[in-house]
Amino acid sequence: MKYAFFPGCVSRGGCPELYPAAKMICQRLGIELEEMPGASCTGAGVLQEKNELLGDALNARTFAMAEKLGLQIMTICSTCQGVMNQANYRMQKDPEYLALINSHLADEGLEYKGTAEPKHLLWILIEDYGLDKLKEIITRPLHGVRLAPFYGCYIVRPTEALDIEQHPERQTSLEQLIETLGATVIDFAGKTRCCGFPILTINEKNSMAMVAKHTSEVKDLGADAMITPCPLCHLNLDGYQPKAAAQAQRPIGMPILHMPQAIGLAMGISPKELGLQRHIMSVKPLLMKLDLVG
């Protein structure tokens, strides 16, 4: 299995421990990754609100790069997945719009032919790789650990752009993965809601309220950690949790794991290699449960 790798911005910038963790587990899975060093940000949905054509053209440019490589795109970011799928949906249903976008790509000698199918690593594991095969290479199951899934917004809606009807398993993919890793699922209503990151710079108070609500809810339900397939959600839920707890006037202390980090722990990769020491919220209580401290 080989993919054009699109890690997104946050896993290389705001949370740089997430990128090597994803590469390590893909190597163990036998998934070959071809980098696209010239690829740009998807726009994260924010750019699209101001200039949809520009945002879609940036994604078409990335799609055209992957087509040149003869590969489909793999991402490790829910936000990237959702934004790319929405852009692709608009272009594939409107040939004139695609032609307009290609007129902007021509200066670079690029043309998007409409064959891209960007796919999150989570979906690849469920639909292409197979959870039974993944289970075979788990050497340290996460038994006794209670994980709360947090999908975030972009990987679950809009359903028509994300092919949810054709792939209903995507709605429970994170829970299936948690169980495969040997952990117990702590379900909660907020798992498919926004983490608050998109409004962080314009309404920090509400963003912090959302962080506090999600993390405190799973804390009260007995979760040992949250697991998310989205670096942006990871950044907000982990990095801003102290401020959110102060605003909510209650202690929370909920560890946040990016999905590849949880998989890596179950594969026997050390917490240090996975960059867990870089997190804002201490993962020590979780590691103690797994007998990985000291």
Second form
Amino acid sequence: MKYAFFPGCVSRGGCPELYPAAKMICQRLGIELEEMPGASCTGAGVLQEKNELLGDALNARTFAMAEKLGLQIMTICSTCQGVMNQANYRMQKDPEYLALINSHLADEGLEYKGTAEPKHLLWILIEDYGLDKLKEIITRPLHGVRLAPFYGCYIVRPTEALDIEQHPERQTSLEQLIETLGATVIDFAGKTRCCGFPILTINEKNSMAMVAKHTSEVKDLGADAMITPCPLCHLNLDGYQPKAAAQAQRPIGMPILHMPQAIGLAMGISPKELGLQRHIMSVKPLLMKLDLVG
Amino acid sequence: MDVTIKVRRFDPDADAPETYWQEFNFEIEDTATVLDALIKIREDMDGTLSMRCSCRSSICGSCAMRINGHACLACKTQARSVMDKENTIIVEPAGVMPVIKDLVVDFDLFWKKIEEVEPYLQPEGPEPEAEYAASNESMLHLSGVTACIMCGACVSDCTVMEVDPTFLGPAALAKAYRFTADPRDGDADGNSIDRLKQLVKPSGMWDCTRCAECVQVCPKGIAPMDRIMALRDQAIEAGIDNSNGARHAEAFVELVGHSGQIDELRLPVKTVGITNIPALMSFLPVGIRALTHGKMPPIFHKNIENVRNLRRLIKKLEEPKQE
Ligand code: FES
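The form predicted on its own done, now the form predicted together with its partner chain:
Full assembly next; the chain just shown is listed first.
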């Protein structure tokens, strides 16, 4: 199995622990990754509010690079995934639009033929790799650990662009993964809601209210940690949780795991290698539960 | 077929009013909608169940409620399509707006927001000799927004209104777009500058998180969030860009255009403005915490390979917009 790897900016920027963790688990899974050093940011939906055509062109450029490698794209970020899917959806359903975009890509000798099917590692594990096979590699099942899923908006909506009709299993992918790792799912209504990150610098009060709402809800439900396939959610839910707790005037203390970190723990990789010490919210109580503190 | 409808109920006239769940188990036609099932409950099992409905064909907009946790029109939802393995369907009143009784919510908040955007044409300048003219094309475009039936599904599931009822919200902002995009509204060129100036204020267009809940739940395909994005574009194009939101979008394009990637250190600084010392100071505690945990993004971003190609592409696609 081999993919063109699109790690996204944040996994090497604000969440530098994610990139190595994802690579490590892929290596153990036998998933080969080929980097695309010329690929740019997807635009994250922000660039698109100013100039959608430009945003779609940036993604078409990345898709064309993957086509050249003859590989499908793997992402490790819900936002990258969703933005890519939306761009791809617009281009695949409208050949004229695709031709217009290709006319701009031609300057650097690239052409997007429309065959990309970008997939988040989460989807790859379920659709291409198989959870049964994943189970075989698990040496330290997370028994007794209660994990609350938190998807990130872009990987759940709008369903049309994400091809949910063809792949209904995508809607419960995180829960399926949690169960495969041997942990218990803490289900809650907020799992597909917004973490508040996109308005962090625009309306911090609302952004913090969202962080507090979700993290305290799962805290009250008895979760040991939250698990997310989106590094942007992680930035807000982890990095800004102290501020959110102060605003909400209550203690929260909810560890937030990147999806690959949870998988890595279940594979027996050390917390340190997975970069868990880099989190703002201490993961110690969770590690104690797993007998990993000593 | 056999169905179990689990309804969240509330009776304000009870001795000690509180929310409770009630289950109804009965037979319905295979083709029945959730509304058909609810009407059957009201007629045959419990006449006290309160709900709003009228047209039963997704025209009047009165039957919006949450079905299995997401807002939709009960009359447009086939019961069969939303049953779980045990044939159960969970029905709750719409969110954000306060519950009056059972599935009936108070729309006061909804209408206040619509009123706030002054939902009527406001042409400026001298009146034309004959009528105000608008191209077929522009009207066709607007029909995508005027199809709104004001059911409140988008408001119900808006992630921002859930934490902050002062937000104008998806329905009102989409309604506002219906006027800013109307060539008859605003100045002679159809630019609704005054409206846009109102809409960029706090609690307006820039407060949307782009979570897409409203796009997902709208039964009429209005895609309110896409209209909000179009409003943002209109505001920036009109030079009404003295807001964190506008600076954020502009800085994003600029920074990606430089290295090919997001620069997480420079983006927030450019967003609040380099001279906004209090806002910059507020980043400090979080920054220091990140630094001590080794969670800091790189100070200097490595450029992507052949970044010159990317810069050329961005320059080309941004330029015509600035003319
Ligand atoms: S009853 Fe009129 S929209 Fe459902």
